[in-house]
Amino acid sequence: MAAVRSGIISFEPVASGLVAFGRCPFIDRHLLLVTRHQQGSHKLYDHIIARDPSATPTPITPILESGFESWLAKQSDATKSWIAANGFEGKRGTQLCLPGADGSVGTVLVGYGDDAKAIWDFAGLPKSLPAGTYALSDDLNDQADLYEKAALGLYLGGYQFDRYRKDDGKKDKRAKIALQDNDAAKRAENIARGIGLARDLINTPANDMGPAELEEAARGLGAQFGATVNAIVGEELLKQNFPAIHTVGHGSDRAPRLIDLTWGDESAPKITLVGKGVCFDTGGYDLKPSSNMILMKKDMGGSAQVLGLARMIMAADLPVRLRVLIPAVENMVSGRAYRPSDILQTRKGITVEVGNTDAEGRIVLSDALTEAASEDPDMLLDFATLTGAARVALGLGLPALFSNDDDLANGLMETGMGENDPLWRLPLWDDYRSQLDSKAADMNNISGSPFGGAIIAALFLDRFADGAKSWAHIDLMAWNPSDRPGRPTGGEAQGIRAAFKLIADRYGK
């Protein structure tokens, strides 16, 4: 039941009736995202089913690319002839169906590489296989690492965002892939569902994903795992000293808010996640051109990352005290919108001169980071679609990483490379701090220089994360510009697999 206290809406944990992770791993669950057009009926990964011991699905046989010739030498002459006729060479990510005795598909061969990228070698199968039921070869049952990679690739390879499309009947004709009820498959499912949640949130258009709907998504996630979710909304932000969030979001008719999710034992190590939740960014009075505005539904991509990561943590029941803070706003143009050269108040007491209203993400994050750092968490991570400069420096698929803690930064980079979820560290370069100086306020929100924009933005945030002993800022794209197996055009999770593994390795049971 909801309780209302001085403008703060609080939902306490409730029994959800949904299946908890690990108890029945292959039954789809509702996203719990309520939208104007459809309420909670979208299912993720309905191409994955439970393995039925009495059934005989078509086996998927992985072949290590480097071991293809030795594998081929052991096959029958008929199999060798079929493979040669089809030009199959076992290259990673390539597939070939071998015929059975009755002419149906008898076995599916898939080439893979022996590294973290093997996930994507399996991801092409769900959308390329003919209708039928398939399963990974039983030979993989004793190879937990490969089974997990393969299962994750099979999950992600079937992802599609079709909430707004008419049912064309093709789902019933999709290949079904049966996975074992083992720990490797459960781990893959957990990661896939966190990624799927992040993707779905980003892909939902802004008319159905404003600050209130983002809050609803957080509440649904909290209810599923017994977390407490609070929201400070509208004018209450001023009363509770979150003025920067209020100022940026006040220009929209959709009230700004700070979403606050907490979960876990209060005595456990504290992990705090902060996600930029700008549900649409026009640029404000420094208006974006239409070509730059078209993807701005994804400007809440940071909030989607932290909710996806939070889902992974809670579903795995990691022994941590989790807190998620999301400043959720729209950056709009109106008679109430903030202006260039305005001077803003922040929770930390630092005044900020607005050099550009399109650098709003760092402003709303300032209040959230101040609150997060005040509790001195063991680890503080923020995710944000913050700067085009990071994309210019590193491209779309490599998020920029900044940190005040070498151990944390190195851990995220090493884990990211090991998981094929890469992050690349850029410096918090002290010599650039003076570029944020202002003659009218304590600091400006931008530099007067067109260079080093991602570093400048990170230095701005560093001022407000001050006090956190171990903080990392991830500046990411949160979007795939084109289709690749398992990574369709649209919203994307970046860096959260790396962060989840690092947190699990450091604080897990």
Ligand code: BES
Given for the second form:
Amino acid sequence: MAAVRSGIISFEPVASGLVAFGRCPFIDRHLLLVTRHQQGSHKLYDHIIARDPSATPTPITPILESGFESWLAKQSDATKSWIAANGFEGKRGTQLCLPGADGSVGTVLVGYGDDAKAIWDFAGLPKSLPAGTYALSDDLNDQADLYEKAALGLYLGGYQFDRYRKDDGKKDKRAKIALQDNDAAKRAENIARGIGLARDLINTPANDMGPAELEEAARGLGAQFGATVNAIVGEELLKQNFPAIHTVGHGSDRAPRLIDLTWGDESAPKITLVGKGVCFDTGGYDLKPSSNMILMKKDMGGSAQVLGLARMIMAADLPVRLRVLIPAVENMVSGRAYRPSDILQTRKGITVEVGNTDAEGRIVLSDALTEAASEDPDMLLDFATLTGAARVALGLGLPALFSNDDDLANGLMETGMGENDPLWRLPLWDDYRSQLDSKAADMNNISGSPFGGAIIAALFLDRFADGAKSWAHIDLMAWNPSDRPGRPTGGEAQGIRAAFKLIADRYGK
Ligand code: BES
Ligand code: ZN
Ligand code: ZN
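Starting from the form predicted alone, produce the coordinates for the form predicted together with the ligand.
Below, the chain from earlier opens the complete complex, with every other chain and molecule after it.
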């Protein structure tokens, strides 16, 4: 077990126990482990259990914030006094345990709001409830939308990345939440597992999440859902004409690769997802200062999004042909690393002068987008932690969206707002294209100006996605800077609930 620890990506329950995919660093072989004895912390969401009809879990009763007063008026005097004594006012996201007749917790009240953010109103419960077994009140059984939001909040509220911590025994004492076996709970579980996969991949430090381990994660996911996974690794990238990925990844001892997952009926509408998989971004010779480098294990956050989204699509068995392309590299400094002013080749045949080795994401994405666009997919989405400039423009919680298709952009924006998974469109501003001109090559990878950096990066990608009829590029942070219920500090899924809903609405059965 110890020998494979560093390669383990995730454990998930399967009929025969738990399955983990890992790569053994000592014998350099791919291993498939099946065990019933998971290290507790590796299992996602083990605070959620199936509802047992013979058990009587403590009910969680949602109270609509705006309906609190009328709800309160109907309660007994004893209940009113308890609520008053505890200062509970039904505010969304607040909770109160009501004592039962025997002095145990009788009911848990939770205030919620009637909008997309309701998910988060429930997310504080898993980590704050006393030990015991709880279930959403049966009154919710015929309110599928609310049940789904509540269930998703309850899943995400129990997320924690503790793979590298000793088990302090606290986990066993955590509250368990029993969910119904209904469609709403299943939808929530699917979304939560996609998000959990993305978060786990991002949170895993770069020493255990290099290009090879990212490939293993894709292979593990593929094996779970019957997808085909191939990878073009190292020098083979040159032979198969992916020179840009090779160039950026060459500076690392860990071989670069293009990970390629395909799934679904070939004749179904084709959805292609491309994710930036820079497993660590030092900046290269344009080295990042330590304050900027510290977070750069998350620079494969785009690839984590597309794997999380692919998981949602495959688990929901959407009738689409899915392809996921991940250029996976480490942007390092070494005697083999690319230099500022180098001129590199791309799959498309466009030569690129390297104005800055830290603008590596757009370079590796260029080859992946060329390949993606060559197949004429019905929808092409790329996710990338591409620019600091997008964060300056919109902050950390609002990914920037660029698209050559107004319907797709509007669909993603609207769905995102409806799901509280927001995206904000910025323009592929034509007038700035010439800022990528180079004196020595077909184009430069940066502009000479410090302004509009997210747009410039998107315009760079546009040259390579050119020909894709419906392309959207999402420039995201993939990281929560602070703790909120259901959204702990660390890796985050952004935009993939929106994308999943849009894809399911457009192409679902
Ligand atoms: N991975 C970074 C972008 C990034 C930094 C995203 C911080 C989110 C948070 C990317 O590779 C990068 O370094 N971009 C440069 C581009 C510049 C050199 C034109 C940037 O944004 O500073
Ligand atoms: Zn960079
Ligand atoms: Zn980067």
